[in-house]
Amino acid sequence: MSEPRKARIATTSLAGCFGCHMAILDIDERLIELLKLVDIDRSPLTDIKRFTQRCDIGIIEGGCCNEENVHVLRDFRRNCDVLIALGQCAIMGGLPAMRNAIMHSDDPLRECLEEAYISGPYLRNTTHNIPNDPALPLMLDKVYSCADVVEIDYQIPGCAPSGDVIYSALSRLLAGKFHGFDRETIRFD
């Protein structure tokens, strides 16, 4: 009798802190048992670049800032059955978000652009320019969470979501009973 087939994860990090990640790595001792139900393909944990083959399950972590972003959200999307937002960068696009509302001119990229890299109170660009180097992503004209780009199966809230919170949705949804959560486990206070 073989083994059943381990369902295979993949994580990314987008327009975020990377604090998503190191709660996933709050599931502590649970990930040797988390790991006994997966293989996690391509991740910043695995240092796998690119996806090795279809994927059960993507997580992402920041919303969308840059065309590498969409990009790698596409990519993932067409890679994985099931996609899962985690964070409130992911889901609403969180701290990056903000400089959707503070920009109030007809150019608010360059705005913000200049703000970030010529004006700032506490700059020393004794150049004066804002990096333009063709290995950069062009930026986009707003930060998207990752529901603006594509279809997301869940949503795991948060900033960042505990540990706890990340393990039961996982195993929860390896063994087929994740529907979402009730309001007392994504209660904050």
Contents of the next structure:
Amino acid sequence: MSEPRKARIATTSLAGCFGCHMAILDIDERLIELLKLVDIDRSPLTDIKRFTQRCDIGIIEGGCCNEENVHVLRDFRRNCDVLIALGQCAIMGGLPAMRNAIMHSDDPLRECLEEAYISGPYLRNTTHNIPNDPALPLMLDKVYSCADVVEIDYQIPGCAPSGDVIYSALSRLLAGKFHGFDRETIRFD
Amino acid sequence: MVEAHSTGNGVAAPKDARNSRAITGICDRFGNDPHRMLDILRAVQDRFRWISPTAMETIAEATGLTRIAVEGVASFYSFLSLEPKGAITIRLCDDIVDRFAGLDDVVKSFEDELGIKLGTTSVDGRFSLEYTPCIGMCDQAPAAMINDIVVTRLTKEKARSIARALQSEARPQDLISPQFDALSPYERVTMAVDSNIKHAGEVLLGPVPRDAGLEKASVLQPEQIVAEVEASGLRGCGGAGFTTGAKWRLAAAEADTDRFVFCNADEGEPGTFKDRVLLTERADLLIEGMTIAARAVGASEGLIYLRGEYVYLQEHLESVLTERRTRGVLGTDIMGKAGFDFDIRVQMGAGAYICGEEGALISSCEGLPGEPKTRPPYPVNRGYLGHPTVVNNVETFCHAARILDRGDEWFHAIGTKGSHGTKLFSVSGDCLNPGVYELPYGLSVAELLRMVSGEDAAAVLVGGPSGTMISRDSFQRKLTFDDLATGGAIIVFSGKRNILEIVEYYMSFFVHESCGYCTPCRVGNVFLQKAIQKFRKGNADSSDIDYLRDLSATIIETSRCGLGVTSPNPILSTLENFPLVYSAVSKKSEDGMKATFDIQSAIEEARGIAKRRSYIFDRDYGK
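Alright, leaving the form predicted on its own aside, put up the form predicted in complex with the partner chain.
Below is the whole assembly, all chains and molecules, this chain first.
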């Protein structure tokens, strides 16, 4: 009898801090159990840059702050059966979305970049320019949550979610028994 | 006379001293009483065209308050300004009915002629031009207030000639009539604003004998009066519909030496203007009704809280009060009955919708910001300055006077079960005959639409934005307390109007008028308005409809007063009665991609900043 097919997982970090990926590693020695059930496809953990085949689960860290984030997220939606938004940035924009508070300006993005690179009081930017290398993706007018851009199937809340929460969600999902979290598990304090 | 505000340098010192004397003079006139703060601030605003920081300090000193307490009141009301306003302030009514009647052209005419943009004051300090929410002239829209004067039925030509006249030193009064000063107060009112009575019923707008109700009440015992009003089935006409007799009974039952009778003439619900007509044409009847209420509950002081927008009626009301005092039907020993003492003063509001809520109205009369009070205690138990206070709508008092004259059975027989008597409807919008209609309760919307020649209506807003928006399939519903309750506003919209534009306007109205005390109302209404904008821009999907319902439920459940409890109604009633409007503009996701996210508009700003195109989303990148 052949082994049951292993689930394929892909992960990516969009406008996030990689903290959620660090939290995945906080699953610790249980990772060994987990890896018996899954193969990891496209992911910063494997350094595979493109999907090698269709995946069962896509895990997204971070929201969308630039065009490349949108491009990657749409690629994940096309190539994964189930998409999970991992952590607050993916769920609602998180810390990067603080720039969305600049809303009473005619040109909020420019105002944000100018404060960050030119006029902020604690800056030392001898070029007095806003970085504009052609390789830099264009920024979006504001930071969008993943659910603003594509359909998201599950959310794992936290900043970052604990290794336990991620492990419990993934292992129950793989067993076909994930129906969200009870309040005790994800409460703040 | 308008005095420029000093910049605080040495040269201006004598003027400063003179200004400060003028302000202490005003405070003196109101007995330096902090409860008269709204009157003091209105007087300072009228004279100096703003409430300067120095003025606030002077007022604080005179009234024994802190400056910040004075500022709290001054910053609350939209007719009080913390920045210098023009000697002539033009406030254009920005109601949706005015917009549909051509407000944009009128604004443009004023802007062109005065050389200033809306929301600004001219450099020479002569003119300010701004918007204000509904001023109660929907039947003769577009309308505007020019200082204390109201002008109606504006067109772009009329607006131009008004602006030109004001520039060549005409006074606002001269716009009404060149002989304004020679007119009687009643003539001044009716020359400016039409009463537009389109249908007079038998209770209020038909022939009314003078003081017949008061004559009968003066020989009755207070409890007999209450019993009669209770038996008539009269319910409050301001919108909530509380039984009037029960309210009076509760106030009379309180053990207190002082009781008050307040008339709520702060009809701020957009589209309502029936009290305006009663205050113009039936002021005597209103005061008669208040005097009867005073006898019923044992009050010796009364107050008419007149909304700031109706300041043009103030002089008329004062003259009716004076005339009644000389006739012996107001003041001391009314109708020659020793010990029957009752007098009334007019309290002006200053442009705050929330002050139509009775707790907020009382706060305002106490010289505080017009914030609602925590209930209970109810005003009938502990209201104005802690004393039992009866607050009734203008129409309610008028009805009470007629009930005492004609008897409870006569009144009870009119209308339907649970909704007795007649009701004034103020009809405006897309119909041929806007105006005030006095009709018995129980009429259907369709019947009313026939009377006003608005048969091609696609939507009717019953009760103003805090009421219900109904569609054609509900026009058979009845105008009663049990079916479609209304404080009087009936706004008719034809098929060419955009329902979502109307809803967004009303949400912006509630955002503007929320007093800011509680978060669900202050913040929640902003979110609701934004969500509606999302629909209008075509960026909404079905989850946004759930969001509207959830957020509305939260606001209704957690708000502190009636404003937040009713503010989601424009959304909830259109979701209920016009579901296709919402589903027609919501987009469905395709292949898991949200159709509501538009990458092209999201990167447009960055294209301009980076001065390049997108290598991912612009196909011609690099070409």
